[in-house]
Each structure stands twice: as structure tokens, then as C-alpha cells.
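As C-alpha cells, one chain now follows by itself in the form predicted on its own.
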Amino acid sequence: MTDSILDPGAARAALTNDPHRPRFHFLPPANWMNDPNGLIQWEGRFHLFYQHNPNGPFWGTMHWGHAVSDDLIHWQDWPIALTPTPGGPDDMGCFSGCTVDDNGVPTIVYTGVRGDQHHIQTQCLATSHDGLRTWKKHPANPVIPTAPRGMNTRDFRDPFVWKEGQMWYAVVGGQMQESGGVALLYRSPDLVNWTYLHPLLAGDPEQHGRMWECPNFFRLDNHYVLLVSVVSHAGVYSFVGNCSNHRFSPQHEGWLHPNGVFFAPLTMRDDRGRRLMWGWIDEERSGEAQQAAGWAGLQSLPILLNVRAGQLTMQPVPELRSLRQRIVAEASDLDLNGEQVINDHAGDMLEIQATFEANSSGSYGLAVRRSADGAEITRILVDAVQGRLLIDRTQSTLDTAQGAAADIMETDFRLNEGETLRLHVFVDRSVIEVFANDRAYLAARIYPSRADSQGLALVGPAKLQSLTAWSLRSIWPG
């Protein structure tokens, strides 16, 4: 066992200097995190497992981490919940999936991987009967013991699992031999015995890549949402439609984050009835850097989705309110040319909300963590002429050697005839997430090396309507 492991608290005490190391998104103590897994709400907490190496800030060996929370916000550390059995089913890890309540039995849906190279994939199930805290793998595992003909044996993972009447449905990630990335749909009255339907949905290995993993599949607003990660593209695709006799017929489609810094995401419906998402924010630095820092990886904050007008909406859940210190920022009314410093030290743990008149000649927005001479800086730009949202880590850092990004990123976005620019972000030491008019949303990381990158910025031309910008307090004690 690991320090991590045998005493959380003091893992994350160790750690706690690490300026790049985020403070209000929730990551392990220590060590390895990749996707989100099991999210439920269960006697009303949240209970969010995770990828996890307890061995080192590297992936492999994955087991799932668990932890808890009352409120959304603040988390407590869990024993890990699954680890690979020797000889079993998943002995060279416990891959990703869901928690659904089986009468009553939180029972955990999984994929376990074998062999060498991964290349046994099989879907597996474990319950607990003591509140989540342990877990007892299935008998009966493998429960999904092969994919259905004509698939990729190698790459068939991560059911996401929902109950209809009696009935238990999945949607399990594949990929099609001779085709594309494909959900692929299950039937079972028990989670035990499974029958495969057919594809859920089957993509365009061009347009949408040739592997799907971690697909989501749910309704919501009266519409059906299907989300998957592409592999080979390392973005998220989400597909919006109508759904008969579990035949899916997509009506808008698109990129929700274009590429593999926030991936594998997971939703879970709680018992306000809202749809939440967690998605994994990896790192964009060297693996000498990650050693060397002793942990690698987090979850993004928690997303409130919904449908307006056929499309998908992401924001952050208003509970995250409840982090904001006081206001270190108040601009309105402002006419700018150029950049224009607000507050040479904001800080790097912020919240800010910002509203722009449109402006269709040209880049505008937001730069942060600004050093005082402007040397470090990054900048959060809609550009009106190519219809995107930029986050621009050209000048992020100074420090060459740890092989940070230095790039722009971008994803589709544009303005309506007469709609104003309503940027929400969240500035987390090393994280930044980026919601533009609820419709567009970037994750990127940063790892500025100089003390005095702690300011915020305006970049015009523009008309700012008015900004707010707060400082945040962490989530973890102490």
C-alpha cells in the first residue's frame, strides 16, 4: 500500500505548496486519476469513483478511488473501492464504469481487462452491502464475457447502465472491425444475464473516429443525448435526438470539448432531477514533470447539462457559489482598445464573469494569470471572424523545462444576431474551464513559473457590459 492509501490527509498535506496542484476541483491525494466512474447519489451524498493508479503519478495498474461528498464541493477520501484480482477477470485493471441501485444493492458495473496488452475487455459487477464503503466482486463474472462478432475484441469497454420498467438497458464503447466507433446496446432483467440488441449508434470513422469509449446515453429535456470519447480525434462528441424502440436517430450533433485535455466524462441524474457531469482534466506537461510533482490528473468541476433549442447546454452547478471569498475585481461600462489591467493581483484560485457587447471584427476577452510585466500570460479570446473560443497558452509559461503546452485552443463558437458574449470561468493555480453563453466550454492547463502571475486582464477591442471576478477558498481542511 501507498502513503496515499494508508493516510489520505496526510498525502494531500504533503502536496499542498505545489503551486500548479488545483485547490477546488477534486483530485487523489496523491498519485494517478483518469476518468470518472460509479457516479450515484445514494441516501443523499455523491459518491464519485475514479481511474486510479495508487502506485505512482502514472497510468497503470488501474483500480477505482472513491470518495464522497454532501454537497458537490467538498470531498472526503474513500478507501479504494476495486482492485484487481489475481487470475480474474480483471487482473491487469478495473477499467471504467457505472453504480446503479439494483432493489436496493449498490451494485457497480465494470469493465475488467486481462492479458498482456489489455486485449481481453469484459463487462463485470461487484455490490456492496455495508453503504459503498466495501465491495464484494460478482461470481457470475464475467457477466459480458465477449463482444459480438465483428467487433474489436480489444477495445470493447465502459458500459453506462439505466433501468426501463423491469428492464436493465447498457451501452457499452466499441469499436467495429471493419468500420467506426459504435455504442452497442444490452438488454438484461437482472444485470447478470445479458442480451446484445444491436448498435445503438454507429459513427463515421472519418467524421467521428474509430473507437468510442465511455459513451453516456440518457434523456433529458425531452430529448436523448448519447456522449462518446473519440479515441483517435482525443475529443468528446456529443449527439442530440429522439429515440423509438431504442433506435436512436441523432438530430444535432458536435464536438462538447474538442480534444483529449477534458475527456471520458460521466453523468448521473440526482435527486433534484438535474443531469451532472464530471469529466477527466489531464495534464499537458512531461511525465518527468508529473514524477517529479507526485500526482497527475483531476476531475473537472461538476457540469449542470441541459437541452435549449435541440442543443446541448453545459454550465457550472450553482453550488460552487459557495466557494467565492470576496470580490477582487468590478469593471462596467468599459470602452477597450488593446489590453487593460483590472487587478494586477487577483490571484489564482478565481472565479469571473464577464459580459462583452458582440463584436464581429475582431478578438476579445479575458487574459489571467498575468505576470506584471505581461510576460506570462494567458489570454481567453472569442474570435467573431472564425467563429471561435481561444484559449491562448502561447505565453503561459516561462519555464521551457517541464514541456508544458505552449498552444492555442479552440473550439467552435458563435454569436447570435444581437447576443451578447457571456463568459463564466474558473482559474484553478494550474486548471482553467471556460463557458461561453452556456453552449461552448474549454478546459486547458497551465503551469505559469513566476510568483507574480496572479493578474487579470481585459483585451479589446471590445465594449465591456460589466465584470465581476472573486477569489476562491479550497475545498480541503487545513
Second form
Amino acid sequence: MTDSILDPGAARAALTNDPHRPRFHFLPPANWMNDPNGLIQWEGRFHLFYQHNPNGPFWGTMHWGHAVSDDLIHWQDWPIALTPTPGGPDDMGCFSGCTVDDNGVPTIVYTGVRGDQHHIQTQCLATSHDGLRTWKKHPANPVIPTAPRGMNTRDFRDPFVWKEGQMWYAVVGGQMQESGGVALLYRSPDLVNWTYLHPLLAGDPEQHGRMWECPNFFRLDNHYVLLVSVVSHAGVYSFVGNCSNHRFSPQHEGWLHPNGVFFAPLTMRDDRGRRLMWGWIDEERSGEAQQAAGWAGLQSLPILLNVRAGQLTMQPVPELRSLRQRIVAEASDLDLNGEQVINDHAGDMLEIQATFEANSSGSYGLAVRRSADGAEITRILVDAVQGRLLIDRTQSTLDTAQGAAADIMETDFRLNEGETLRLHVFVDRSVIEVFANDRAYLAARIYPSRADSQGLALVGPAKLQSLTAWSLRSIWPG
Ligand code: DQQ
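Compare with the form predicted on its own: the form predicted in complex with 2,5-dideoxy-2,5-imino-D-mannitol (DQQ):
Time for the whole complex; same chain goes first.
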């Protein structure tokens, strides 16, 4: 057991001065984190579990870490919820899953893995009788011992469970033998005895990848939504459509995130009826740099999902406004040509909202983490000609030893005729999250090396309507 488990506060404090460590995103006290797990609001409090390796800043020996929040923003570390049981079905790891309310009993449904290559994957239960503090594995585990016939039994994981009337339903991620990703639909009267029904949806391997992880299926704004994470870290794909007799017919589909930097998102419905999503944001620097840092991985900001005009929309939750400290930049009605610095000392923990008049002929937007001489700079641009939203990291850092990503990350984003561009950007040291007109989302990692890489600039040719930038406060003590 590491210090992070014995004294999370001390472990966090020891890493606070790392200039790359995010300050208003959730991440564990130390060591490795990947997928969000088991999201649930219980007696008003939000519980966030997560894939965690307490033994180091690298993937392995998967446990379920646990944190709680009263406001979606500030988190308190709770003890590890699930640990692999030697000789049990989760001998080699407690993989991803969800938490449901089984008549007042919080119940985790997760994937237990065993075998050298994690090749025996089964679905398991754990319950809590002390308010989600400690968890007992169910004696009937594994409750789904193998994948259905015709499916690859080695890739069978990440149950997502909901209730309809008296019946429980689950989708489990999988792969059709010699074919592509599939979300497998199950039904159960009691969470213990499960019947396989049929594929809720099977993908085209050419277009939707070899296997689907972490499926989420839910009703939202009179539509049904299926989210899947495409192996191996190809990205997160969304389908929006109709469902009748538990047969799902997508009508609109596309990448929610075009690569695996943001991956394995999990959603939950809160007590106000909102559909909230968190996703794992991975590192984009070398394993050696992660080892030296002593931590790796974070959760995205909480994202509010909706369906508008048949399409999925994504917005940062309004609760994030409570982090605003002071305005560090304001501008309006500017004709931009090239780059215009707005504030050389804006900072590295920022929220920025900017609107631009439609410009169909160029690339325009913002630049953040800019050093005073412009040697380090990260540009967030819309390319109106190509119909792309992009984060240009080719000059994000001068420190080549970190092995940091130095490419242009991009996703589809086309403005309608005359439509104003609305960029909503969060910068948290090494993390950038960008929302464009509520319908495109990009998360990326950057590792600037210079202490003065704190500048904020605008990039034309464009006509800026307005910009406000706030410095944000940390969610952690110290
Ligand atoms: N991460 C978990 C799996 C899941 C994958 C293992 C997605 O359950 O399929 O850490 O990132």
C-alpha cells in the first residue's frame, strides 16, 4: 500500500508544485487513473469511482478509487472501493462498470478479469451497507460468467445498467467474432440472474472499430443515445436515434472525441434530471516522464449532455462558474489580422469565452500558454475552409525531453452560413478542454516548459465580437 492510500492529503500536497499537474480537475492523490466508474448521486452527494493503480503511475492491478462531492466541483478522497481478490474472478483486476440503487442497496456492477492476459472477463457485483464506504463482493460472482456464443470471450466488459419497471437491463461492450464492436443487451429481474437478449447495436468494423468498450445507453430529450469507446484508443463514438422493443436504430452518428486522449466516458442522471458525463483524459508524454511525475491521468470537467435537433450537444456544467476568481482579459469588437496578445500574464488556470463573427475564409481563434516572446504557444483554431476545430501543439513546448505530443489535433466542426463561433475553453496547466458552439469538443494535453508561458492571444483574420477570460481557483487545499 502506498502513501496515497494512507494519507491522500499528504500525497496531494507533495505533488502540488508540479507545474503540469491540473488544479481544478479531479485526479487521484498520486499514481495512475483511467476510466471514470460507478458514477451515482446518493443522498444528494456525487460519488465518482475510477480505474486506479495505487502501485504506481502506470496502468496495472486495477482497483476502484473513490471520491465524493457535494457540488460536482470539489472532491474528497474516500478509501479504495474495490481491490482484486486473489483467486477470485477479479484476481487480475476490477475493470470498469457502474453503480445502481437496488432498492436502497448501492450495488456496483463491474468486470472482473483473471488469467495472464486478462483474458477471462466476467461480470461481477459488489454491495455496500455503510453508505458506499466499504464494499462486499457478491457470493454469486461472476453473475455473467461468459460472453454469448459468437462473441469474442476475451473482450467482454464494462457493464452499464439501468432499470425499466421491475427489470434491470445492461449493455456490455464486446466484439463479434471476426467482426467489429458490439453492445450486448442483457435483462435481469434481480441483478444476479441475467439473460442475454441480442446486440443492441453492432458496428461496422471498417467505420466503428474492432471492439467497443464502456458502452453507455440512455434516453435523453426524447431520443436514445449510445456512446462507445472504440479500441484501441481510437476515440469515443456517439449514436443518436430511436429505440423500440429494445432494438436501437441510430439516425445520427459521429465522433464525440476523435482520439483516445479523452476516452471511456461514463454518464449519470442527477437528481435534477440532467445527463452528466466525465471521461478519462490521458497523458500525452512519455512513460518515463509520467513515472518521474508520480501521477498520470485525470477526469475531464463534468459535461452536460443534451440532444438538440437530433444531435448530441456538450457543455461544461454551470457549477464551474463558482471557480471564477477574477477577470484577466476582456475585449470586444476587434478586427483581427494575425496574432494579437490580449494579456501576457493571463495565467495557466483559465476559463475563456469568446465569440467571433462568421468568417468563411480563414483559420481563427485563440492562443493560450503563450510565452512573452511567442516561442511557446498553443493555438485553438477553427478552420472554416476545412470545417475543422483544432488544437495546434506544434509549438506548445520547447522541452523535447518530455516526449510530449507536438501535433495538430482536430475534429469535424462546420459552422452554418452566418453562424457566430462560440468558443468556450478551459486551461488547467497541462490540460485544455475546448467546446465549440456546444457541438464539438476537444481535450488535449500540453507541457509548456517556460514559466512565462502564461499569455493569452487572439488569432485572425477574424472579427472578435467579445472575449472574457477568468482566472480559476484550485479545487484542492494548499
Ligand atoms: N479500461 C478498463 C476496461 C475498459 C478500459 C481497464 C477502457 O474495463 O474497457 O482499465 O479504457
